[in-house]
Partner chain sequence: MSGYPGYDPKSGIEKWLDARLPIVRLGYDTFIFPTPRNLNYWWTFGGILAVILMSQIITGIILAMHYVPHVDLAFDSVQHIKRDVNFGWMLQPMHAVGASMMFLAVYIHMFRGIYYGSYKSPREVLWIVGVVIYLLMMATGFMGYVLPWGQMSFWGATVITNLFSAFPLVGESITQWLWGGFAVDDPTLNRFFSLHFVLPFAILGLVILHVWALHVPGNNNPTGVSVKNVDKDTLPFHPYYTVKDGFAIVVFLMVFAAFIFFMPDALNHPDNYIRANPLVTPAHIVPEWYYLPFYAMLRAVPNKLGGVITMFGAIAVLFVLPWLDTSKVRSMRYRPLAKLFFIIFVLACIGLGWAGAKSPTDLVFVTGTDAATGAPTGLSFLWFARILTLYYYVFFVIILPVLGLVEKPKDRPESIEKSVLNTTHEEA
Amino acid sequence: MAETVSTPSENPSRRDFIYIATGAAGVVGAGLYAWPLIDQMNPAADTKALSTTEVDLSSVEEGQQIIVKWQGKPVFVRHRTQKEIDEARAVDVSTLRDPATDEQRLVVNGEGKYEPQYLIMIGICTHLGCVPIGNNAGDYDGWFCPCHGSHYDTAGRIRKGPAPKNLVLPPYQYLTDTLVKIG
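That sequence in the form predicted alone, only its own chain, can you share it?
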């Protein structure tokens, strides 16, 4: 007759239960201790508030530019005239240092259509970070950076001067026909 030997895994004892309970309590305690340390690394409420901004485009008249702040940076919101749009579209893209068509510099609205009259860009020169002068400044009726002489056209593309890239486009989307969320 074969004798049956019980192993600890088949017959848990009170000591095994205490080990498991102590280990579980230790894991929960470590989690409760670590949570405040991890949570304090999240951005503060004021930082989260600056992560997006909404702009009402209906207040920007044709030919006018406003500057809004987003993440501490100036953002140019320009309501371009038909002449400015036509000038931007007439440029041979192959002659540009940083090639981009006018449509590539725009975002579609909620209906999937481009709004070519509205141009939204971060207003920082891509050369050394100065803020360009707008309202038909420079040789191409767009923006001119007075620090080192970069000239941008009516689509914010670099045309002349030391800047290596076009003015940067922030991430934005149309919430309605006249409301844009930047960020």
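We call the rigid core the largest set of C-alpha positions that still match within 1.5 Å between the two forms. No experiment lies behind these values; they were computed from the predicted model shown. Residue numbers count along the first chain shown, from 1. What changes on going to the form predicted together with the partner chain:
- Superposition of the core reveals a Cα shift of less than 2 Å for Val168 between the two forms.
Moving on from the form predicted alone, please list the structure of the form predicted together with the partner chain.
Below you will find a single chain and nothing else.
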């Protein structure tokens, strides 16, 4: 009778292989099944298609700020006064939470020159996404976020409050001296 007795322990590799292979196929299959269900929530193709917005800077008066919408987000376009520019440049950059010089907050135009009077930033507080109040608001003459009290200076740099970063700069370029394409 000994030749007909086949206990599992005598032949473990074949069963174990099938067991592990089935399990592994199941895990991979579950992952393949789950990914489309998760990824569908990411931005759709039409949302992602990078839209652009053109802004005519000459329509913004000195000391005035306009808000344009880009990718569903508000973008601040501010025509800064000389006083605001001077204030932004008088700051010791090393003391800032998110160090950046005033020129690093700007983009050069087609002739390689800065237009320091025009400051263009995404108008979303880097804390929790509110739209800060502009027109020399807050302790640093720039922007103040009413939600949780973040103060930004005249270059949109974070100076006080819970926000970790400066107001974000959108990708943009000067088409002419006064026409800007955002996006």
